[in-house]
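Coming up is one lone chain in structure tokens, specifically the form predicted on its own.
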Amino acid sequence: MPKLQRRDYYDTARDMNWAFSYVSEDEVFPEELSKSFGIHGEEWWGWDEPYKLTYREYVHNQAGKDDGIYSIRSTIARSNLYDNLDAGWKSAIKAHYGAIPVPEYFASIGEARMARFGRAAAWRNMAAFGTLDECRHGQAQIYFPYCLLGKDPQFDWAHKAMHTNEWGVIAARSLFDDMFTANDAVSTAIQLTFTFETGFTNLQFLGMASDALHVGDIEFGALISSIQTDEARHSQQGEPTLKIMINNGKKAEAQKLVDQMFWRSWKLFALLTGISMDYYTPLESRTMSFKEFMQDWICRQFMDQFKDLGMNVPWYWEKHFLPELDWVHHAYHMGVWFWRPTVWWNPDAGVSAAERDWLEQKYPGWNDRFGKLWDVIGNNVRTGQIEKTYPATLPIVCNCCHIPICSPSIGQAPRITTHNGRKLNFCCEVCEWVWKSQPERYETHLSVVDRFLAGHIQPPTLEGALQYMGITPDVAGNDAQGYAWDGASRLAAE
């Protein structure tokens, strides 16, 4: 085999489909693990990935990538690069490391499920590489922050976060469990590789890689750029799966899968990436706003893909998604900063005079909508009333996205409904639709506020909630700049 040319064996090796004779198709591909959507087995054999790769090529490529990133890590370790990074940027990478590395391991479960229960041999071959990819991503993104643990205990949360009940972690875990840890193979291909990786992974990794290089964080930029090259390859599992569903009359089912997961992904990444790009990245290093990046990498890209596949944009695109580009991550940012003791990084307010000018330029009306609220916070800081900039209790949390409920206007109430005698709160019409579209997946899950009200958190105080979340005094978040953004840095030590 090593002496054969790739063209001599590749098609045969990657596409070994056959009709089963001594077991049924349902035994080989159980519906709960694979899910056919009523499409006959042989119809799946036309699955054809656009990015073809042999194992020999895979190992060669991955070894080169690892040589590159670990060499950079070794070199950076002998420098003071991290010490010289902006405090806000440090918070951006801490938030990333807590939210992403362990879920990369989780993603290997979804990829492995496709590698076994994907309904075409070529697909299973591709997913096997994806499984190895996700293991690599988890290992590298846990190792790099581990090397920084001696400089800052908050980096411990790269490994710890997903093993806690911190509110943001609950939101992330709910999304990733829904998307791939507890999903069937076909739905995973559409929701993970097409919806999430093709779109939102590009946003998180490519966007932050660009910002990292402008900030001067060569290590982080090289790491996530290397990871993105893998994502670009194994994300190609989604499109051929979608094509088979559409060609076999299952367009409505495919559309629903995309619509559900696009919205759930958007809510979490508005929280994670939106605030990092528009508030934590140093002003002089920002290449574009979060909204501009969304428009370039998500809106335009998905519109083209939907058109090429003969699908529609999600039903909520014009009414809910596009308007949220202007406001939702700004609201999330204010909430995270206010509830800063509940996160494992130090939120950067990012509202100095120059930064406010930039925000107003990128988001006309920002000062009228959000600036006046920051004026109140700034006044409390200047007058020494720091206690007024901290929460006294927990916010209302959405039972779908598990993010504190924000609204585009003051006085707009959350959407409230009852299911089997249980009161549920939703941040918007779309989250309510996602939840009600498959209640069996969500009805037993409790938000952090549900747990508080049910008596799971003891004592039932903010301090008890922090203990429940695993937040200790050495990692509890504080203002990244020591309130210097409002000329009150003296208060940092008070």
Contents of the next structure:
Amino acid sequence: MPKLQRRDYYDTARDMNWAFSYVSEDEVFPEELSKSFGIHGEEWWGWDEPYKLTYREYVHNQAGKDDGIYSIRSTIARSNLYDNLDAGWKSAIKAHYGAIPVPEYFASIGEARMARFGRAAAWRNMAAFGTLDECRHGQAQIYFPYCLLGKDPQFDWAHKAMHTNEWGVIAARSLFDDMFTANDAVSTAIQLTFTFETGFTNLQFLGMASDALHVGDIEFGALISSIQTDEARHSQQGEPTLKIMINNGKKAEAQKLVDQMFWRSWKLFALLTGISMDYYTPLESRTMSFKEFMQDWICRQFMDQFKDLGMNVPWYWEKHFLPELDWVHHAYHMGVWFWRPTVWWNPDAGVSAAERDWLEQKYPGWNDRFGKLWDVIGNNVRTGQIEKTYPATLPIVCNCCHIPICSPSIGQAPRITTHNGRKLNFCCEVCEWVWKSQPERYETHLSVVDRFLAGHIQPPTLEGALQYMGITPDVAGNDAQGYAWDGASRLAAE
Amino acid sequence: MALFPLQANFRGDFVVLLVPVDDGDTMSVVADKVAQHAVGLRVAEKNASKCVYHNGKELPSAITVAQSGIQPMDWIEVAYV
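Could I see the form predicted together with the partner chain next, after the form predicted on its own?
In what comes next, the whole complex appears, and the chain from above leads the way.
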């Protein structure tokens, strides 16, 4: 029997929209799971995915991709490739593995919600593939670090992290719950697939795969490349959803969804990717700074696409976002390094003389703002006063992004506000705006500092906090290079 | 005398810290308690006295937390004079 060409049957197979007669639209698409934004019924039927795919093609492609990455994994396993990687790069992939694989499973929940509650059959079809994609990403990205467990127990956190109350995990989980695990279908399409995947992860995965090959991590590079090709496809659910909202007079609602999630995504992106690019990636392998990456990839490419659709840049672009490109991840890096026993990887200080020159060149003024602080830390390392390079209290964290509140300059106060008698702290005007734009989503959530003050963390000490976070001595972070970055006086790890 | 949590920066540092003080502590003691989490750790030590700022005003070094009007979890800044 001759096989039909895809174009001959595709529309018939995927356009299964019909008007309901036995049930109401609200019963089929409950607002809390689907959210119409006031756009009903057939208005959604014009939803058209830019990238066409059938199930047969999907299975064929995915099987081939899995064959590729798992065969690379088994080949690399017989080599000493991992052992020869730079310690800072190992930290970058450990941070990634703890923060990403289980949330990929979470994302499959968001995709599955769109596969059921998306308001057009074509969309539900694409979201079904997205659900399978995210399951695959979770499985592959847990299996690869599992294979490295024999070399380093910190890889256990690829699976463990998201089941703990480690502070960075609280920040990541809060973001991902907001974006997809506990979001309605339409908002998920705008916030996960259009904003986060199109804007950040699709581009980031391209950059990470390239960096991995630069440092010689063929295994990680192959894994990330394979995932990126799925992301590039399923992230395209956002644009047709956005077009339908705009065409039905809901541009302001769509803009708000993007503005909220672009900011929340940026904060976590700066924490994970910012410090990995500018401090953990070996100097000789850095192809661009994090700021250059943001400017060239995120700001230009994503925002061009965004404006082509008739949207505006977020209201905070000039006043808050662009200035943060210069400083925020440097502050986060110093915090992660100083509070290093609270993370599941070994932070690489990345402040050798050559690296400091690079930082000052890429970020003029870095020495004056951050180098001076590293001078004091370096002096303590040189004089053997390692105890002075550890914290004795907690930083205050933001009630929106859940990242420690840092300041770009001296004398800048955190934003403190009261909501229903509860004192809240925000790192900036935008985080405060995001929180206040939908307090019902956030008001019962406690930051790690709220929990400490409420007595949830016992004993109320740094040790008690580590125990609360699930950090055990075998995984607690230490300096990645054994303090070798401090030039003349290389100290053994304490 | 009761434990009194504050948010605090030492001027020049990069992060806001949770610093427990006592409501009977004078500002001079509060300044020292904040400094011990930053000075000599990240902020260079100076041979100078320190003062406490709250709501943009410098507080007298002899008054206590209870007398100062500072509320739990208010933000203060400590700086070298």
